[in-house]
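The data below hold one chain only, encoded as structure tokens and taken in the form predicted on its own.
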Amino acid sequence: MNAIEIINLTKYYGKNRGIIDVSLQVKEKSIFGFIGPNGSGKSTTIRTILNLIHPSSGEAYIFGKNCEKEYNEILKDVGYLPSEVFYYSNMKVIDLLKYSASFYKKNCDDRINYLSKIMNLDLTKKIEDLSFGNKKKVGIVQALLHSPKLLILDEPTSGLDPLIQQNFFNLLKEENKKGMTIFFSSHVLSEVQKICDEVAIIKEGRIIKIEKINNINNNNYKRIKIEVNYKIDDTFFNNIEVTNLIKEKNIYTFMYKGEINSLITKLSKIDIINIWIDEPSLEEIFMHYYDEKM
């Protein structure tokens, strides 16, 4: 069974675009990345499948249940961390978390203490005295305290310092090993590379690519830099899979996807002083998806 199934989900705010024909499947017990720049439709997609806003058209299912018609049945199995968290400012952290736990009709005290220790969260402080990062920690603990089958995270690391971020990623991996499905939305591409099995890229409200992380990391992309004695004719790179070409004096840098021997054969026709071949970052691999021509 799929943990999440979205079918042609569309949301307009009046005449303004939210998301258009978004379709994707998230396998149960996977960690699924949802990538896109701010304003691309990530939060709208999440809020729609959580029934916080209603779609203009299309459908969404969580564990086979319709997100609009069976929302009350879905709630107990889902943990959600929004991109921005707002709480009763005069409550203590522990009181807020216990209040949240009461909705699930189970004792979550041990779980709260365990999660708070990992996230270095002071349970005795009032919400109004917390920094943005510490409020985000409260949101993380709140989303996880009932051990949900599905965890939906919208920009979860904003405000967290690097050490706590690493603790958080380790926590997600452990929860996933226990069977939790995680839907991880972010505009920080390197984050999904660390923990996700599969990723969907959204741009201007539309899904433009769904790919397994292993395929992305092993898809033969290379970062190439060459230094030559003279200016290369603009037509030299025609008919080869070169993108993101940058020229700086006699140094040319570009991304290449294809059979490396074919490129070397092509480059052997020019006088090269130096050549560098590196593995690109995930950010560099994905940048062409945001090109204005697409």
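Just so we're clear, the structure is a prediction, and the values are computed from it rather than from any experiment. Numbering follows the first chain given and starts at 1. C-alpha atoms forming the largest set that superposes within 1.5 Å between two forms make up the rigid core. Compared with the form predicted together with its partner chain:
- If you fit the rigid core between these two forms, you'll see the Cα of L267 move by 2 angstroms or more.
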Contents of the next structure:
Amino acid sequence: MNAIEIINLTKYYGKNRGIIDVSLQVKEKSIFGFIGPNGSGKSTTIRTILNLIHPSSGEAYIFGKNCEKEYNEILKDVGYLPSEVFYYSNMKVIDLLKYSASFYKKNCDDRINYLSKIMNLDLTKKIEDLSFGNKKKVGIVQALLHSPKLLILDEPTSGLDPLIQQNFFNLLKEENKKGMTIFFSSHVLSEVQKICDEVAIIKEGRIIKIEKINNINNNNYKRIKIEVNYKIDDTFFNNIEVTNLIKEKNIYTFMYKGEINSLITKLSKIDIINIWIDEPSLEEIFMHYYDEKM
Amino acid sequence: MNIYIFEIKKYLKSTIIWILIIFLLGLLMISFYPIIKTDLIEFSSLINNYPKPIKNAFGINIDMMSTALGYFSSFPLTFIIICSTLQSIILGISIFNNEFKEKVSDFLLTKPVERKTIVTAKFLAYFTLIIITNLILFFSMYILIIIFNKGSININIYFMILFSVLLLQLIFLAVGCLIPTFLKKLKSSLSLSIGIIMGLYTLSTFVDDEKLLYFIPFKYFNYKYILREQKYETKYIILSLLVIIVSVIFTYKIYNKKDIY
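Given the form predicted on its own above, I would also like to look at the protein as it appears in the form predicted together with its partner chain.
Below is the entire complex, every chain and molecule, led by the chain shown above.
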């Protein structure tokens, strides 16, 4: 069974586009990344499957239950961290977390203590006195305290310092090992790359590509930089499938997708001083997808 | 149940402050009564020089002044009504507006609880706070009147007057709840609340057109009539209940379907 199944989900705000025909499946116990720039429809998708927003058309299911009709049942097993965390500001952190816990029929005290220790969160402070990053931590603990089967995170890392971010990712991996499905939206691609199994790319409300992280990382793209001491004939690159070709003095940088052997054979015909072959960052791949579609 | 308790706790402090304000205003106003009673003739000649709109605005009605309840239902009651309806409309508007504005809804609506349960819990919480306010008002004002009147009053009429305040409070609570559900983003609920109450109250002092009266809840209760006849005007009671029920139903309907973004 899929943890999340979205079928042709469309949402218009009046005449403005929210999302168009979004379809995707998130397998149970996986970590799914959802990336796209600001305003591309990430939050709209998330808010629709949480029934905060009602879709214009299409359907979504979480653990096989209809998101619009059975949201009450679904939400028992879901933890959600909104992108902008706002809480009743004149409350103490611990009171908010206890209020949050009171909606689930289990004792969450131990979890609250455990999670706040990992996230280095002071429970006795008032929420209005907290910085943006610390409010985010409250949100994270709040989303995790009832050990949900599905965790939905909307841009979780903004505002967190690198150390806490690391703790947070470790925590996610640990929870994932115990069986938690994680759906993770972000525009910081390197963090998606670090942790996700599968990734969907959304742009202007439409899903452009859904791919396994392994496929992206291992098989497809290489970033290649060669240094020469003369000017390479422009026609040379016409025979090779390169993209994003940048020329800086005598250094040529480009992205290559395809058989490495054939590339090496072709490169061997020119005189090269130096060569670097790198894994491209997801960001570069991502920009590449964008270029292709534009 | 947890939402109910949470909401009560959240607004308890402001409710206590409102009760104090209303009590102190009542105390101040009612404490004038013995002086006015003894110098009624001089006072009435003074008042008669005022233009009619001012007399209306402060609920001053010389004919009524001679009895304790008559006096109470003139300007002490005016201030009590303005303050208590202001309290209830602020509560009403903030019921959902704060949720929408501060995006607190993200928190509450992603908990396993149905939207209609949230509305019910909130309604009940604010209803409780209004009832508490009104009960305290009922007893404290009664004691004050007895003390300054140095004698008993007609408890039936007194009850009717205070019950009308409760009805007014409930009307403004219900209408207040409805406002943010159809207004998209409400910047300042406080200024809107004050605007509505003061605007309607000002209108009520000079509007006499029968048709317009239906839109001004302050006009639903004519205290001169209540004092004289010892009963309400039935159509306005029905109208009050209708306004409350319709507002509540619409709040449920709209909130249930509203997109939170």
